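Take a look at this single chain, the form predicted on its own, given in structure tokens.
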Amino acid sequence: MKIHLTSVFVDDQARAERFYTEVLGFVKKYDVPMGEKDRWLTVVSPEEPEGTELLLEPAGHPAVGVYRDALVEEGIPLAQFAVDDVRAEYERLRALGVRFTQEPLEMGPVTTAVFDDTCGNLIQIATKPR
């Protein structure tokens, strides 16, 4: 068994597509219309084009807002992405205007930082434990 797809709920898929591709650097994999306004929109890492897909899922269901608001209020990230160097990625993303809610923080063998994805979520970047 392996993880094939996971998702983040987004307020606006067009804005999410721009942020996740142009700012974070992911690559669009699937973009399939689903009804009048929603899309099956996934991105992948350019380093692993056949790897786990991230679905940028519309946040239209009433339960999503309550769930996401509670996570953001508590400062809890919805997802985590692995990077080689958190401090370098933190500086790169800050230069692109990304707002961080947690600066790089060393926690034992792991360094993490948390940013606002502009789509209603907090996302954590982290190094893999060594």
Second form
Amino acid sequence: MKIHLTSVFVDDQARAERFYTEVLGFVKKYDVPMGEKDRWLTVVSPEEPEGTELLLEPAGHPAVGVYRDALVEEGIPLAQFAVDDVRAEYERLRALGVRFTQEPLEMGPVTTAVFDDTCGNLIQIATKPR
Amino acid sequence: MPDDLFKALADPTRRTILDELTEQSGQTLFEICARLSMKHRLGISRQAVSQHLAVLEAAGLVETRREGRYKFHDLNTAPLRQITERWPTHDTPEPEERTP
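Any chance you could show the form predicted in complex with its partner chain after that form predicted on its own?
Okay, now the whole complex, with that chain kicking things off.
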């Protein structure tokens, strides 16, 4: 068994597409119309085009708001992405206006930081433990 | 008020939370939990951390601040002054100052 797709709920798919591709640097993999206005919209890392896809799923379900608000209030990220250098990525994203709720924090072998994806979620970036 | 302060300071986990907030003020609950588990190897639930924060808040040592959708915890050391006001410390002069 392999993890080939995971998802985050996003307030607005067009905005999410821009943020996840233009700001974070992922590339769009699938963009298929679903129903009236929703899309099956996935992105992948340019470093792993055949790797795990991230589905940017519409946050229309009434339970999503409550669930996400509670997590965001406590600073809990919904997904984690690996980067080579958390501090460099923090500086790069901050220069693009991205809001961080946790600045780079070194904890033993791992460094992490948490930012707001502007689509309703907090996302953690982390260095891979060596 | 002083009882709340001494109760808050009596617990080692709560003192560690204050240490971490001294290093970086304005932390989310998630960050405080991460610091306790990853840096201090404290196996402690998020609910337990929340309760410790409530005790620290009651003592006035931690203040919470809402910013948009997030909630941050800040350190406030002002209540600690009550300790030195009650039991004033007198600085002992340096040895070379004593011998002219």
